[in-house]
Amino acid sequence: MPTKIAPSILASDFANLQKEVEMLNASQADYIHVDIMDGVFVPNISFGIPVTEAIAKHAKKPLDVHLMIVDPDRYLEAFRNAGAEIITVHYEACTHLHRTIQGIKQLGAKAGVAINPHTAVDLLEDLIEDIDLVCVMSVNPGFGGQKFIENTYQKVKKLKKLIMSKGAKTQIEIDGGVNLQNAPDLLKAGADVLVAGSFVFSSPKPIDTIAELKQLY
């Protein structure tokens, strides 16, 4: 299966958001990754529903919305209405994760679950068949441009093994510090989707950088 690339709009130039979205439309990106931070679950604030709507208005790629917020259930419908096609919630933020996953699917979106670097893959065992996408955080969530955590490779291998043992169709997404150096090993370990923020948007030629990532297997 070809590698899917989800550039994170958090790393873009917010003063030229429409232009940045149009650049991604013209690229080989598969999704537009939208990071929502509330300053409570993570120590940073990004943007919310109105900006997501503004991105969706110009986007020709599906929005992959990553909710780094407490009590995400309160906002699932609002983000779906704002244009989210994949809604990812954090394992650590959901008291009743199965109910949250059901809620996302009832809205007609794909359900993603993100796990922080300290969260064990095994905790998803009873739910893996219900999850469309697991977002493995390869940095501590909250800020872009962080150093990649090396233990991620082992975590991805473990997760892939779990998915295959259950006969699930769950995809593995990697978020944080992804670049051309570590991407091949991540894909070899079993990753399907690569989120790239700073690496894409700080590139002199973002479209070419996305194409290079897309060519990896």
Second form
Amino acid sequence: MPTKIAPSILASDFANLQKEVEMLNASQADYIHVDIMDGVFVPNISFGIPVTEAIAKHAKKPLDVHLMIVDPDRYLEAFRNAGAEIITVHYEACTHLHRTIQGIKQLGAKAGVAINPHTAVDLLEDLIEDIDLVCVMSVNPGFGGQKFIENTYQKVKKLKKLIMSKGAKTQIEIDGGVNLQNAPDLLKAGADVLVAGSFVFSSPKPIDTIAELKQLY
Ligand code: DX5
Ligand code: ZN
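Structure of the form predicted in complex with ligand DX5 (previous: the form predicted on its own):
Complete assembly follows, chain above in first position.
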């Protein structure tokens, strides 16, 4: 399957959001990754529902919404209505994760589960078949532009094994510090979707950078 690229709008110029979304529309990006931070689950606040709606208004690519928030069940419907196609919640933020996943699916969205760098992939064993996408955090969530954590490779390999052993169709997404240097090894380890924020938006030619990531396999 071709590599999917999900540029993170968090690294874009918020004063020119429409222009940034149009740039992504014109690129080979597969999704637009939308990072929601509440200042509680993570030590930073990004933006919320109205800004997600504004992005969706111009987006021609599906929105991949990453909820770094406590008690995400309260907001699933609002983000779905705002235009989320994939809704990803954090394993660490959900007491009844199975119920949360079913809730996302009932809204007609794809269900993602993100795991922090300290969370073992084995913890997903009993519900992996229900998850459309696992977002493996390769940085501690909360900020763009952080350094990639090398332990991610072995986590991705383990997760790929788990998915294969269950015959599941779960996609593996990598989020944090992804660039052209680590992307080939991540794909080799089993990644399907690469999120890239600062690497794409700090590039002088983001469309070309997205194309370069896209042609990796
Ligand atoms: C981190 C976010 C990431 C971040 C990625 O908390 O979930 O999606 O925006 O940005 P880079 O690629 O700059 O690490
Ligand atoms: Zn993210």
